[in-house]
Amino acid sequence: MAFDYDLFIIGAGSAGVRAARISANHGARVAIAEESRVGGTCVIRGCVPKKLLVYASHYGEDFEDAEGYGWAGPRPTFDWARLIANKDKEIDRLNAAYKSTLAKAGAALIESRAELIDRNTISVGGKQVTAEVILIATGSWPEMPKVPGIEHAISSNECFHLEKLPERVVVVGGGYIALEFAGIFNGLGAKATVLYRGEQVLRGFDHDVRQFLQDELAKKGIDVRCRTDVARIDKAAGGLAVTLSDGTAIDCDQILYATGRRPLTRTMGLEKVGVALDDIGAIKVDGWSKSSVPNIYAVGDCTNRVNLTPVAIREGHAFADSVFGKRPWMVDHADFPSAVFTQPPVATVGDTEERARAKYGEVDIYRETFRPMKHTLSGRSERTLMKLVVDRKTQAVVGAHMVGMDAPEIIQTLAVAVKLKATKQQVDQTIAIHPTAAEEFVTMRTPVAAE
């Protein structure tokens, strides 16, 4: 059978665009469909605009800290509308750059919703096309719970387009998205309250990281309330009234729900053609990203494996090389680094202490907390946490964790050592760069906890 395309991709986010470009470079005839803007969650409504807002929210403290270094003068005023307009210009630039990337690779972009008719046929842009291989890369979408008054709440998507900065914000959730936005709003001058029904924020992270960050957020003035949930949301004079599960209430101007995301796989015809989904709608795939239908693959957040942009890009690249490049390889999902752009930021790679103890039995823990050098003159009380988790038997460094200034930049490099299974002794042999915070990772000599 002659097909219109060798590969048809649904979803032009980071994973889909990478798969399209590499597959086209391998000689495949590629089309990619996108019903929204090209770039996906990360570029349009996630990592990139959020990091720009994080940068903006740091300046309030930076102006204060500068006084300790001899800088004085009137404090600048903040303009939310200008920030959002400048952010939008950058997102427009990136959207255009992604489109250009596809065009230069020779991949056809169809800016329309796509739906599967059968395992080789797609309905898109008012017509039907066929493809030998189909790749689903539709990502995920915020999931809003069934709470009375939830129509008054917003998700992270809407945070990037608010007409004005709210003075009082309630953020529901204890994951990285919730805490990042709480830091953004707090840093820009809003009163931020975080409500989380769990015992402690950042579930799944190392216990020391979780507690340390929660304490630092409190220092910043963020009101973090764990074991707390929302019962209902009502319109009130001048804003919203948020009634909590214990019967008390909080008044606010905006309530943001960041309690989870769901794979964006509904109403695409996947079930109709036999693609198996799990209980939350994620596409079930094997190590080669192949679904239950042999010619249909899936990569990125719609598979709910590791929901991080660099992982999605790697999965898209592996798919393209394996299916069209005659260079098969699988993505290794172990020991991936990640960061949370809270204030202070968190970064981590490898095993938490809890997972390491379960896997290896005996471990050595190296941990330091200290006041960053910058704050010796700024006077700020913010502190830094660094932690190494070592398998006692092999002395391999199996986990590295940090909370503090520049944590993502530092852990990115240390991730190489963890991935290569460097030993603690090899880390110890590394000469430190002084004076830096990063040097603490190569100067910790005495385990602080062992069993």
Ligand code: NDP
The other form holds:
Amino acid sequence: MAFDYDLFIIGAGSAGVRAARISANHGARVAIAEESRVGGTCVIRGCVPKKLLVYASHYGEDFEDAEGYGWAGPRPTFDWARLIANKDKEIDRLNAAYKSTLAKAGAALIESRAELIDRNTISVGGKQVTAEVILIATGSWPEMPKVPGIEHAISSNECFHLEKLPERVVVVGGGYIALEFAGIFNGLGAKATVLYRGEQVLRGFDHDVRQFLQDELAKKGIDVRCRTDVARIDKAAGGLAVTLSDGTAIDCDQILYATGRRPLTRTMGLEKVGVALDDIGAIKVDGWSKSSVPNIYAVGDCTNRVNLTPVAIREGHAFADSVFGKRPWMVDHADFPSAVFTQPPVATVGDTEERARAKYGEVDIYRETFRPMKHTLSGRSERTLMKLVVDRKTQAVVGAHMVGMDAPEIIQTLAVAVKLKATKQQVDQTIAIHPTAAEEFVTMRTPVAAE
Ligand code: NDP
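Now show me the form predicted together with this ligand, since the one above was the form predicted alone.
After this comes the whole thing, all chains and molecules, with the earlier chain placed first.
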């Protein structure tokens, strides 16, 4: 049977666009459908605009820090509308660049919602088209729990388009998005309160990182309340009243729910054509990103493997090379680095101390905390944490963790060493760059005593 396309992709985010470009370069006839804006979560309402807001929010502190370095003068004022307009301009530029990437590759872009009719037929833009292979790359969407008054809450999507900067923000959740936005709002001058249901924020991260970050956030003036649940949200004079399960209430102007994201896989015909989903709706795939239907593949957040843009991009690339490039390879999901763009930021690669102890038994822990040199003159009390986790038997560095200025930039490079299974001795042989914070990673000589 002749198909209209060799490959039809649903979702033009990071994973879908990469898969489209590489498949087309391999000679496939490709179409890609997008119901929102080309670029997906990362570019349109995630990583990129978030990072721009993080930069913006740091200036308040930077102006204060400058005084210790001899700078003086009236404090500049902040204009939220200007920031949002400039951010939107940059997002428009990236959206156009992504479209141009698809056009240059020769992939047909259909700006419409797509649904599966059968295993080779897609309904899109008012007509039906056929394809030999279908790739689902529809990403994920914020999950809003059923709390009375949840309709008054916003998700991270809306944070990028608020008409004005709220003066008081309550953030629910203790993960990546909650803490990043708490930092953004706090840095821009809002009063930020984080409500987290667990014992300590950033569940799954190294315990030292979690404690250290929580302390640093408190120093910045963020009110982090753990073991705290929201009972209801009501409209109140001049804003919202958030009632907690202990009966107390907090008044705010906005309440942000950052309580996780769900794969976007419902109501698009997947179950009807036999694609198996797990209990949260993620598409079940094998190591080749193949679903339970042999010609239907899925990559990125809709598969809920490692929900990070660079991983999704790699999954899209591996799919394209494997299915259309006669060059099969699988994504290695082990030891991926990641960062939380809080203030100060967190970055991490490999095993936490807890995971390493479970995996290897005996481990050596190297840990330093210090005041960054910049803050000797600024007077700020912010501190940095660096930690290496070493398998005692092989001396391989199996984890590196940092909370502090430039942590994501530093850990990205150190991730190469962890990925290559460098030993502690090899790390120690590396000459330091002085004076930097990063040099601490190659000069930590004495393991901390067992605790
Ligand atoms: P996370 O899974 O990181 O965090 C969700 C948080 O909400 C957790 O603290 C969780 O608590 C809490 N929570 C979940 N359900 C409820 C509920 N019903 N009531 C109260 N609290 C609840 O999700 P995010 O939304 O922060 O981010 C989604 C994903 O996006 C991340 O996992 C990450 O993969 C990706 N991301 C990555 C970024 C980066 O790389 N910098 C930035 C932003 C997102 P508990 O711990 O108890 O489960």
